[in-house]
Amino acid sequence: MKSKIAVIGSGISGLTAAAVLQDTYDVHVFERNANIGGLVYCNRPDDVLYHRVGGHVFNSKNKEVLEWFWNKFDKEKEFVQAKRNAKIFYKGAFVGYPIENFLYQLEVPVVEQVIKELIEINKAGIKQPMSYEHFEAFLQNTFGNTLYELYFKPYNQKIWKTDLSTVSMEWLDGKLPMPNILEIITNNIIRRDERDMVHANFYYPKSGGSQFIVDRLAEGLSVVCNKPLESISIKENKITLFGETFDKVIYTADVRNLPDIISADKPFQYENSIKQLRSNGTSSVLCSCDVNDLSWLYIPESSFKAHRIIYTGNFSYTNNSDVLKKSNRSSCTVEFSGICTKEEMIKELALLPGNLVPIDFNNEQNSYVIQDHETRKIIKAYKEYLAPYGIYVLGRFAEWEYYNMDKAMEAAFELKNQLVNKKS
């Protein structure tokens, strides 16, 4: 008889989950609202396609992600692959991204300034990214401290709203390529294009977007929605919960619920700090725009709210809506960190390139996690508590790590080699 597993959430980590183990376990997935999908859930106002937090794209690096994925899925029929075309909305003019290789599009001055300081910086000698204490040294003493108070400062202090000082470099490591002088120099040399460069592609559903996805992955899966979690109740090595026994479970929603839903007969000694792990909500507003042929624009100056928009509409040609195709316009996603009302999201549309027409809104209580300097600490000791009493926590939320779709995946199979070994 299979051990019996609940995973707790429908989003990429919990439905990825439920899906490699399976074959191992008896898995029942529960979802506290009425869709699947987490932050990746999408849908279709005026027949548009809305990412309603974000805009989910797919590729991996890791090969048992890759293989595990392309079997579910048909690359060539139902997939279509997209050449990222990203760029930085700066003084009115579009820069390109990333912006240290196309410093020849900046002002001369600031040019050489950027240049000056790159070089100094080179003399000093270039120290290992996680050697920096904290994330703003890290910025500064990469790229210089003009391109940080230009770009990054304003750039990152909208997304995550904090001291950059108290932002871990830890979660940095692995998520942003590390250039150097040479690299920054050559490239606005030959001026390279960034969609020539690595991981300059991705994967795109031909229809449904990221919904497709997970719709996908719950095919075969015990998935229960309209489910909220209200309590765990642990005894004699049974997890009890929805009036069901388990034998363990997989919590993908947000840790800071968790200590205050677990009955077990032992304290947690981090349990305020884990309550008080810090996030960013995000708000965002669909929108038709002029035809264009952008994926990402970022929009760091402070005299702008929002922080990026997202060209959903050029990643597939289904997610526009025939009228929308009629009147030759597309579709964009307009993004804020934060809350905003649907007044300040109009306002600002006004200030955006691309006459944008508002269709939806949406906010997003949780959507950016943010680590400080105890944050992984904190983590690892909570999963060292929670794992005797049969509890694993899985995910962005849930392990307070910023994944996006491939890294939510790949800690899913790490997960299940750990239940699998453990349990053989």
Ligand SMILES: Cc1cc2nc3c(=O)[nH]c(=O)nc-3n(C[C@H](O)[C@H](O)[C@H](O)COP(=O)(O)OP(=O)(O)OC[C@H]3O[C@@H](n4cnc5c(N)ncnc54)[C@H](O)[C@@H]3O)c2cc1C
Second form
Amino acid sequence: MKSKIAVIGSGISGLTAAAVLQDTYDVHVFERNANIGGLVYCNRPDDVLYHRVGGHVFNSKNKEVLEWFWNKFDKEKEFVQAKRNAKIFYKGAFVGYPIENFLYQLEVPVVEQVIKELIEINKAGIKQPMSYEHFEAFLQNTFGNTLYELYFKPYNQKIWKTDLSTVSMEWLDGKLPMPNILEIITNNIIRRDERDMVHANFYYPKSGGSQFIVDRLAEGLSVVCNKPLESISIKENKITLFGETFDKVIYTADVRNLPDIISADKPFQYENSIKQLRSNGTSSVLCSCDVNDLSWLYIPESSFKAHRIIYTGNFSYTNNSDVLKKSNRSSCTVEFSGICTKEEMIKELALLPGNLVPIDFNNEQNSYVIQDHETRKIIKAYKEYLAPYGIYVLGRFAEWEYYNMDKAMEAAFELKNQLVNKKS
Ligand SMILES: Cc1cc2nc3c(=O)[nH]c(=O)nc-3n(C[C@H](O)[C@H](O)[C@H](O)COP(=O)(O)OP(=O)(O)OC[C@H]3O[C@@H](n4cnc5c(N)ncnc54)[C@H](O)[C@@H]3O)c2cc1C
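Taking the form predicted on its own as the starting point, write out the structure of the form predicted together with the named molecule.
Let us now look at the entire complex, which starts with that chain.
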């Protein structure tokens, strides 16, 4: 008989883990909400596709992820491939993204100062990102103080809502290419666009947005919704939850709740630190907007509350309703860090470009994990504490990692290898 695994949470992490383990194990997924998908969940108010959190486009640099993913989906028939056309809304104008490649669009004294600082940084010798103590030091010493103050600081402070010197560098590892000063100057002179960024090109479902992805991943799996996990009891090597016994549990929900969910025989030494991990929420408003050709608009200035507009109506034509199409309008999501009221969001729309008209609103309590200097150490210790009980944490909020969908998939593959190797 196959060993029995309970997977808690039906986001990308839980569904990927269940999908890759189902040949070897008897896998059961339990989801708190009425719908599967977690952060990538979409619905269609007024027949306009709404990514309730983010915009969720897919790409990966990992061959194993790509191979697995494209085995599940038909790249040509089910997805569109798009090139990112992102801009920065700065002083009422649209500046290219990433900003360091579009310095020529800024005022001359600013450009002179930025170039001067970049040359000085180059002379002093470029350091590897991981050698910086924190995120603020990395940004200041990599892009120079002028670009830091103009763009990186206000934008990142809006998102992270925290002093950037408390944000660990570890979350950046492997996520951003290291800017090369020769390349920045060359890109500005010959006006070469971005090339190496993870989402410079991306794939997006022709229909259904990221909900299409999770619906497909869930096919053939046992998934029960409206099942919030509240307790796990462990006695004599038996794990019991929802009145059933399991051999193993893969937990993809918020790790901060886990110490209170598990009743184990010995305490975990960093329990308080786990409970005190920091996160930010995201509020968003789905809008109709004037037609444009953008994918994202970043809004660094602190005079705006919103930090980004995602032009989801441009990702796939099917995301817009017939009413919008007939009136030559498109759709987008305006995003705010933290929890905002409807009134605050509506007030902001009048300040932003594109004649935005609200359709629907959402508040997500937890969307961005904040890693500080101790986070990885504590999570590693927690994994070592949980594994002998047969409990494994996986995913953005369970491992407290700044995962994109592809990284969450990669982590699920690693967990599969760990479990299957242990078995054999
Ligand atoms: C604003 C934003 C934009 C993003 N854009 C992109 C993008 O464009 N491309 C990309 O690749 N990635 C993007 N990401 C990252 C992506 O959303 C995550 O990597 C991915 O969704 C994480 O999935 P997960 O399964 O780990 O977590 P989640 O999606 O949070 O899944 C956890 C699941 O557990 C359930 N759960 C919670 N508590 C319980 C409980 N007690 N019992 C049972 N179930 C429970 C939740 O309801 C949820 O369904 C973005 C993220 C954000 C916040």
